[in-house]
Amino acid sequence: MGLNFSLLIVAALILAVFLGVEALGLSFLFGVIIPYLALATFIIGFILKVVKWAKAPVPFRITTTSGQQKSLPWIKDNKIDNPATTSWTMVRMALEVLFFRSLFKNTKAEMVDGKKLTYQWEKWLWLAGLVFHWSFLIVVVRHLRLFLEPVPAFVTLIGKVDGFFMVDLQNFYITGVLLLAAVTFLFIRRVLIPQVRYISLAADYFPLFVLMGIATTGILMKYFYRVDVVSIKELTVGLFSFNPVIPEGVSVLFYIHLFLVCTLISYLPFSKLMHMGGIFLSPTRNMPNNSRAERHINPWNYPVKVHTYAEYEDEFRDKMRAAGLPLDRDGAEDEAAATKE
């Protein structure tokens, strides 16, 4: 239901585009005004997910390990998975955000043969999800050749080393065919596999639709349907310098691409994919697990009126001890001190 439901969607924004600008003209709408308002929701919506999770109280060290906690001093720590200081920390998270390394010692566990339960190596997903990130990101950083004139040296080099290859006397860029098949690879494993296909929702399937929308359309204009980059560019340094144009000549095809490039950043703050900015404030990766070295006291615990087992002991003596219950105390050197006094 969700797959189905999210490619309908999917589909309906695709040819919502080709109609709007093909049969309607509506080239301003899809090339100026619904990118500003992607990029204005995008930010807005960035900031405030972000300043509500900055604002979430988190009193106790909750930090996610797999290794040694740093106790005793003969005792060998586990400094990245078990890090205890703040520099530690950082680099603990730094192979998290630049490598998946959580997801590295990802493991499959099943049953064989019915009884007996196996953990396999499982490395097909990290390696996929290491592809899409920074496939993603390099696909990103060379898109700036688009926006900024003077085209800034390292954009340049970039897109160098990721168009080393020439196919039929043109660059041929690595990363946007990588971007794609790493995607469908998501997309399909989540297909096959009964367990993750149960779990999915359209919140799942959308975001890969749309990204394979935008990596379909991005090969379709550098490959097989020319179009003409001198408009497009004057399209997008006037939309980057906040003085919008739209030039004749600009395919349809581009229009389509925008468009689920805008969808794609108007829903990452409402989705799933703002763990992009989740991950730093995560308080199971960015605080050192050091709870054996200094305590760590709730900060808006207020006083609680207790009723301690004496206090209890000393109201209910007489029928606790009728009842043959065990007392710690009988109450034979109270009853004679009050009988003195």
The other form holds:
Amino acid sequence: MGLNFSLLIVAALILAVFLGVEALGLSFLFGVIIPYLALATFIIGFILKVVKWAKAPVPFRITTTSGQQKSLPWIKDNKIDNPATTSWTMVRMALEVLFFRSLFKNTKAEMVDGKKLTYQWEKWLWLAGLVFHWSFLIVVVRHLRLFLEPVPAFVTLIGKVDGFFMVDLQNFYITGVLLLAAVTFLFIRRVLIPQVRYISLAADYFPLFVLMGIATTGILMKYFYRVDVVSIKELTVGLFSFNPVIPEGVSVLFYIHLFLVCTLISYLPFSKLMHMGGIFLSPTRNMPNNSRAERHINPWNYPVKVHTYAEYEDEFRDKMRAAGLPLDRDGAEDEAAATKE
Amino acid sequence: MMYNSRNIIIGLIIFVGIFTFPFVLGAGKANEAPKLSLDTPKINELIKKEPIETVEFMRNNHMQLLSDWKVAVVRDGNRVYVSQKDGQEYDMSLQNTCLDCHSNKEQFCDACHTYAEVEPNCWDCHVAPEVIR
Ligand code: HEM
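If the structure you just shared is the form predicted alone, then what does the corresponding form predicted in complex with its partner chain look like?
Below is the whole assembly, all chains and molecules, this chain first.
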């Protein structure tokens, strides 16, 4: 259901750009207005979401970690998995963000012979996820060659390394293809594994289809239905210098690519893709586990009127003694001290 | 009220910085596509100042055309290209055909390539016109 719905929406979006640009000549809308609106939605939406999250107090350390906590000096603690200081927490966070360390520990549960439950290390999700995210990053950084004039040296360098292999005398960018392959794998995994399919919603399929659309149109533009890259760069540089222009002869394929990118970024703050910011705010990752060393006070604590056992005993000592109940302090010393004075 | 507002604000500033720095670098700059010079002896001699295929085709597909030429010459030994546009025949050669007309490589090929940040490595082996001079 969610699958067909998402596919339909993405197809409708593509059709809308196609008709809008080809039939109605709305290239200024799709080339300038929508990109600006999408970027504004992305940045403002992202900030508001993070601010909303930051309003929720998270006073206590979540101790479900997979490493030994720091305690007595002769017990070896696991500094990365169970960090006690801010700097080790940053190491844990960096490894999580850059290498998806906790996903690496992913396991798969399976019934063998119908009665034996076994767990297996499942690394393909981790691998495909890592390939996808890194490829995405590199593709976006490489795209800066189309956004900036002059092009910074690090963009050229990344482009050279990525385009190391040449096909037909032209640069062939590995990450572009890896990106599409990884997204496709993640999609197929979702559809083929029944348990994963069961929990998949339109909100899971839609971003995958949008990403597939972006990567496919990009690859088509680069290797199959070539576009006028110089005019496209004029358009993007115009956007980034606030002097928007719509050059002649920009293919509709580019407008589809651009519109899908706009869809992706404007949808991001309202979607699961917001894990981009959320990862930094996950309580299981961003707090040092120092509950034994420091006292963390709950911010919504209010003063509670208490009656401690000591006070209770003071109040009822005589009656308790008379009933023969055991006393923590029988009060005899107090009386002795009082008579001495 | 925000908790840990110092860290949250630092994080958000980094976020906004990363996603808006092309604007910071680009804002207000003049946006000029490279000006291509067609002022070469060979092109000036032409009666009809036209490329091999349509201008639009050349702009978008010259890399593929060159690749096809190379394959035709090196693999099939075929050196004659017949234009799809007007049936005119050309010798399939990077140095002797393309750069015969576009002998101002720097104001033509390179002007575009610097702008689009592509560096074809052809000139490691093929001879560029200024070397002949
Ligand atoms: C405003 C944003 C974007 C613009 C203006 C843009 C524009 C372009 C253009 C003009 C090309 C063709 C490049 C060439 O022929 O050399 C291209 C290729 C491509 N784009 Fe984008 N793009 C944008 C964002 C993205 C994003 C966010 C992704 C990642 C999902 C992406 C993925 C690709 C891929 C995979 C290619 C194929 C070639 C390669 O690997 O570089 N694009 N894009």
